[in-house]
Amino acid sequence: MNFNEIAKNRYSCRAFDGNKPVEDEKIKSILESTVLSPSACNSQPYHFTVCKGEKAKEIAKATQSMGMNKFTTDAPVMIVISEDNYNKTANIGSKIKNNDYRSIDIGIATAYLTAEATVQGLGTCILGWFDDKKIRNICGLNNPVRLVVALGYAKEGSAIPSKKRKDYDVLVSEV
């Protein structure tokens, strides 16, 4: 699968097969690709906590307040992405340029994670709606949780929805 095919096939899966576990080899392969993602000054200011079984169910519940994300109940794996410290160079650069590179780096790593999951035949959904305090408690984390990724096989018969995107000319210009 080339990158354009990955981009066309990756979508926010909201119908997971809760009876089909994700193989440990696939999870490892996904995370091995993820840690190869670029980051400011190669600081990799993030940490990935893989939750399966009862822990995944607890994390799913922590993403479901106010009626949100009910589909996560069936996701067999929840990957919690928390912030970590910069290295010294990125920390200095962040202060001088007044730019939080951690959020950018976490976004890039998450894109790698979801792309490799697509290659592995798995569905993902990136979640920004969650209870940070509960998830930190469940996972024993000290640093802020920035994203949670639901991971698993899509339910049989789930179709990739058509992508609704702004026109290329609206998003791209040359000067």
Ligand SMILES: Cc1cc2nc3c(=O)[nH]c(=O)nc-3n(C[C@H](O)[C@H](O)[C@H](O)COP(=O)(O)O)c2cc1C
Contents of the next structure:
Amino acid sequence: MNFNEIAKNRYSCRAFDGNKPVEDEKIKSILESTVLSPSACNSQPYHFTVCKGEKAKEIAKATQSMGMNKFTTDAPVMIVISEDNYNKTANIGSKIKNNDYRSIDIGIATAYLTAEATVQGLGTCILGWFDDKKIRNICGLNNPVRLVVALGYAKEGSAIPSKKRKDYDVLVSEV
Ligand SMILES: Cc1cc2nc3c(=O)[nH]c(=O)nc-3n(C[C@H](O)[C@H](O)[C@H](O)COP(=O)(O)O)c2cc1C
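Shown: the form predicted alone; wanted: the form predicted together with the ligand:
Below is the entire complex, every chain and molecule, led by the chain shown above.
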């Protein structure tokens, strides 16, 4: 798949096959691509906690308040993405420029993660709705959780939904 094909094939999977585990080599390959993503001052201010089995179920529950994200119950893997410290230069740069590079870096890394998962034939759903405190407890993390990614094989028969996006001309301009 070239990148354009990856972009068209990736979608937020909300129907996982709960009976089909994800191969460890695939999880490793996904995270190896993820950590090649760029970050401000090469700081890589994040950590990835891979949760499988009962741990994945516990994390899934922590994404499900107010009727949200019920589908995560079937995801065989949940990847918790938490912040880590900046290195010195990114710390100084973020203060001088008043810019939260950590969240930007986590966003880019997550895009790599979902792209490589697509190449590996796996479905993903990025989750921003979760209970930070509960997840930190489950994973033993001291830093804030910023995103969770549900990972697994899509249920047989799932189709890629058509992409709904703003018009290109609204999103892109030239001056
Ligand atoms: C930061 C972020 C948080 C998101 N949180 C959730 C979520 O909690 N639950 C969910 O079902 N989808 C969530 N999504 C998925 C978006 O709804 C989805 O990416 C968007 O509607 C575009 O659809 P697509 O991913 O299928 O192309 C999130 C996506 C991002 C980038």
